[in-house]
Amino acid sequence: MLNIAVLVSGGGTNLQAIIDSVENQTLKDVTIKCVISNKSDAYALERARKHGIASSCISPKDYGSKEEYGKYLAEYLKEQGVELVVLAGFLVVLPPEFIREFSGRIINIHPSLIPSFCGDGFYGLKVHEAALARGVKVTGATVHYVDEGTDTGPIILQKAVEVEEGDTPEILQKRVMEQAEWVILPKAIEMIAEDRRKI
């Protein structure tokens, strides 16, 4: 069974295809141990709550440092048995510490085909707004490795989504969180997982 924590900011649609998946046993041999927020109002928790996984809200400033708000994090989720850490909108740079205590082990969804439109100040409709602007025809998402980077690590997955006449930032952002989103993240948790259990 591999334990994992999914760390969200906002509504948690991507937490919701987890949970999704877990429950109808499309992903096995998962548990999702616990759901963390930065923001105490974060919808996600409540998505949490309704399907009894335990969430809580731990935001960077309740504490004096970006080290030491890492360092509570990596101290919590241990005590939790969690051994993968999924970033499903997570809007918080993760400090050097906390990666290197989780490295290999921790996982972000970007909403772009990285190496597009990512990195620093690319996040939400930013980067749909980006691609747009730029005029492409096909956008996607990715599920990668996090290291001490923005959007910098290992690609496990990648799915492409067309760019329609028409699109605003709104419309496209729904079509790549249901095409390619919500899609790509369950399997790159159970990639992980299979993986895990050869091992």
Ligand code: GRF
Given for the second form:
Amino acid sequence: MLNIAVLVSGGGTNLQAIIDSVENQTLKDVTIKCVISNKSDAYALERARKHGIASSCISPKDYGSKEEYGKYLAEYLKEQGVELVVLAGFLVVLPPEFIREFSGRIINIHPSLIPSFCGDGFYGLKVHEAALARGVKVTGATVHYVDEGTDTGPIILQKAVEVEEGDTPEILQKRVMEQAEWVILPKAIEMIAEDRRKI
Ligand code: GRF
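Cool, the form predicted on its own is there; where's the form predicted together with the named molecule?
Below: every chain and molecule of the assembly, starting with the one above.
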């Protein structure tokens, strides 16, 4: 069994894709131990509650420093027996101490084909606005391991999505989520759980 935590900040559709995959058994041997949001009003927390998953708001605002926050978060996740941290639309930059503590055990979903439209400032709709402004014909999503840079860690999975005539950032964001993000995030977790089974 692979124990995971999902860290969120918003609507939680990627979290929902993981929950659905666990419940319908396409994602086997995975337990969602907890869902953590930095925002108390994130709808993702509600999704977790509806499925009986422990959920809480742990915000950097309540800690004296980023370091303290990272330390608390790491301790909390270790107490829960979390082995893999999944960032699913989590908008807090995690401190290096936390990343070192969970080295090789943090993954993130990014809504573009890295190395395009990624790094500092590229999040949410901004990613899709930039893709449309550049006029790319294909975009997509990437699941990667998290290191101390922004979107710089080793790539696990990518999936391409076509840009269509008349796309707005909102329309493109929705297509990237439906066709790529909700597919490759559960798939990447499955691959990691599968590798563990082999070990
Ligand atoms: C997704 O587009 C994800 O790629 C990005 O933030 C968004 C989160 O959406 N990092 P949701 O909260 O999973 O609906």
